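One chain follows as structure tokens, the form predicted alone.
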Amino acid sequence: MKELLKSLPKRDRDLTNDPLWYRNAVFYEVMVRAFHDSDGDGIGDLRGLIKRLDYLAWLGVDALWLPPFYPSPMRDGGYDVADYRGIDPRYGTMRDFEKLIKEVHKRGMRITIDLVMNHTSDQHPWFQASRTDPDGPYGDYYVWSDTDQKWTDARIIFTDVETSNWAWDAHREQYYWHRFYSHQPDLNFENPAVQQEMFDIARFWLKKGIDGFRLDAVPYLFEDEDNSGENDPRTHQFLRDLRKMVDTEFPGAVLLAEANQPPHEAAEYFGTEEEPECHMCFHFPVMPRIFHSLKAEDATRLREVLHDTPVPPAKGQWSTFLRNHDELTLEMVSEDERHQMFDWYAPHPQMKAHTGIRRRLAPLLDNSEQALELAHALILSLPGTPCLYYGDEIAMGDNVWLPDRDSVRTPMQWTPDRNAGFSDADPGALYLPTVQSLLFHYNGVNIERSLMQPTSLLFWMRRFLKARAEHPAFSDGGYKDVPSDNPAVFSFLRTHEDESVLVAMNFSTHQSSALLTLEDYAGGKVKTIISKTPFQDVGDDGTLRLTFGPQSFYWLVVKHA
């Protein structure tokens, strides 16, 4: 495989020293201990995805994301952290990450990295110390109380393994709070050492050189009656200081804000231009109607929640997803909706987890050639900065047999021989077992064979990858719904200073047409993006017909007359 990469064209851009680089970039989520096992543990490792960066560099992205990886006892997949500072050995030392940092910033990419404030495990020497040492220095560091009526109105997250968001502790003889699961208490930021525990700890992996964080559940940060424990204004002022060191401290860093909340609530987490907080946020609300519209074939719901969406302040930026690591979360969809899209995406149990469902992007797509291509290409010109979820590149599936969002979490798929080149341990040693389903088996799916075939998905990938990039309407350009007169095409402009990229995409499986209506642009000039071809003009009473394949789509570059 090396020397097929090394037969391929490189990377041609270099986003390390623009400011706003979090705008044009396109990230991509690799867990460390699903990506490449360097020394036959059958965990993957620093060192593994090291070796994997040239990857990773001639695909296209341009900054990576890595989950938790600190001392865990991994009862959830290492966001019950143990130590804040350390790199669980089972992933390497510090020094290897250390160099890992130099090695993405050697080829033009950003590293972020997840930062974990709301909670830690159960096992943290703060919690043990809190639990029995109520007087001692971290006897304030938890949420604890005599009752666990308290907050009664806060919802439960994980409402298949939880009946209450308070657990009790039978050494302290008190209750404490958790927002998630019972073993990760969370924090007291009310306690003005907790806040200063979170400050000094994104400064020491500041100062190591990573570019930034992704901040893991941080609507939760304070409790209050009023709020239901989610947004609160503390939360927000919390930010706000925080914003203010990493811009003084650290420029260039960024901070994103993982807030599963409604479009309006979701914005506030940008703050405002004079009182910045994060720099991105995920947009959770819009990833679930692309689903829901693929399969009804009825691009209003999508149309309706961008319609919704707040502009971001000049310098914020939407990130936007189909999957990652964890299920496909339902939360921001009406029960209506909820209990169709399980019946469309999740028809036996073993799929849903939580209030979502706990499948990869090819097995929730039928493993469609078209629908894996409109679905990418929709994430990648929709307003926001797009992340992609290792393997998807390629098509991976999942195995729902597996236990909670494991199902999501196999070994990346190299090639065609034992463990799917991810280790060289006995099979039964590894961390998961590979994928060994009959349609997305390993032997089939794995990034080797799809550097043999031009045709691929990951081929395709790398050519849209680097379309978006010449692009900057894509990422920098403002977003105009365009009137269709047929419900499954969904079409907008994307316009930046002088350029117009008009999207039309059908949601539909059959063949379909659509005339589109673009006043401002009657008797416009149009050519493709991806060959660069003339294409039919804008007619003059300012309206375009289009005619698609099933599930197609086109990126098209408009000029006025």
The other form holds:
Amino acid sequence: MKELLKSLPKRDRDLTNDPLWYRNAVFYEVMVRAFHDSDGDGIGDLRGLIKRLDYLAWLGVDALWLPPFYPSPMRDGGYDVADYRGIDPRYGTMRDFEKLIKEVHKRGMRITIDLVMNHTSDQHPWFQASRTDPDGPYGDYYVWSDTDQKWTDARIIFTDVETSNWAWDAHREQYYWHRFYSHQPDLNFENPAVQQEMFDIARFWLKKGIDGFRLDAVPYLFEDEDNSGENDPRTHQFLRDLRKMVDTEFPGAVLLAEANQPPHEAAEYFGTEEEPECHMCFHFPVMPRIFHSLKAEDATRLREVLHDTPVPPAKGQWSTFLRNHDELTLEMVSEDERHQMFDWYAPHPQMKAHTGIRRRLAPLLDNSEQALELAHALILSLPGTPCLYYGDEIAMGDNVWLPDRDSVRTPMQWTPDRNAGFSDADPGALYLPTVQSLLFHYNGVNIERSLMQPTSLLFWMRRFLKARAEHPAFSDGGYKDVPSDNPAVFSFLRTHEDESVLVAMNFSTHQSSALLTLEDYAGGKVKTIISKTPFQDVGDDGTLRLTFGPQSFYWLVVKHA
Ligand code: NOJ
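Having looked at the form predicted alone, could you now put up the form predicted in complex with 1-deoxynojirimycin?
Below: every chain and molecule of the assembly, starting with the one above.
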């Protein structure tokens, strides 16, 4: 394995000097505890991640996103932060983290981390002080109330676990507000001291050299009777202030919003060109529609949501994704769609969590090579910066018998050896067991094996990441729907300056054909992207007839006649 990794060619892209780097990057979400364990205690760590950076550089990933690695009681995967400025000793030390930043940059890549502003763990010293000393300096750091009948319109997010957004604190004899688990009290953003703390924490990490933050649960910072606790104007004001500070003091650093909202509301987290908020926003509404369209074998819903998607202000960029460390959330689809998707994708009750499905990409797509390539080609070509999830590049499986979202957070599978090459520990000591299901056992699904097989999904991913990087139309181009006479065939153009890329995809599991209408390109020449070979021309009437294998697709460069 070591030898194989050593022989991999080095990365030839350097994004460290480009202030708009996030627009043409591919992100990779990597959980420190899941990637590689360097000291044999069964838990992945920062030094382990450093050892695996060459692999990520080879793959063509441009930026890492690290979910929380702060000291935490780990009752919500680390999103229950107990110290914003520390490294949980399980993962290493601050020096290890500083080395990680250096090593990432040395390879021309960028590194972003999670900033969990909305809430802390109930073990955070601020909360302990707040509940025991209401008149002290932290008394007003959280949202306290004598009644639990306030803001009853605010939806409950973890519906399967929580029955209210209020929890009783027996010591202070008051209720506190929490949008997630009851052990995660919401911070009180109306208190200027809390806002100041967040600025200082952001500065602390930016000074270390990180390249930005994924802003966790950002719509919920302020609550109010009139807006059900989401998207309050004061939240937007706070983000404008934060952005100003980041742009002034740390130019080039980015803010990426986690706002699970309909397209127009999510887009508000970009702010405007004059008064920007976040550089990037995850595109939550498009993600479940990808899965819907694939199973429905009909692209209509996907076309609709893209039609409803606002174009971000200059410098803004959506971020597309298929899976991440959470459940595949179905909050952004209609009730009908949700039922249908549960039927399709969560046939066993174990597969559901909160309002979503706690499975990984490959099991969701029945481990079909065509479907996996199609889904990836889609997020690599839609407008927005793609964000991949560790392990999906080798079609890693999940373990739905583990609790909550641990099902999709199992150790990375490097080799067919003990613990999948993730750790030297006794297998019983791992933070979570490796996947050993019949179909996805690490014996067969691992990096080493993928590297030995040039036709593997891993090599496919690398090829397509490279092709994407070579065509600025994917990162900077506009999006235009291309009409097709077959609802199973999804087609669109990405155009940047004088380059137009035509993407056409067959969502049907059978052979299909479609007549695409490309009026502006009548008589135009067409070339394939990957092999750069001439293809059939657009007809003089501005139509192009394409035939497809099951779930196959084309990436084509189209020229005006
Ligand atoms: C969003 C995170 O992605 C999720 O893992 C977490 O449970 C909630 N925020 C609460 O912090």
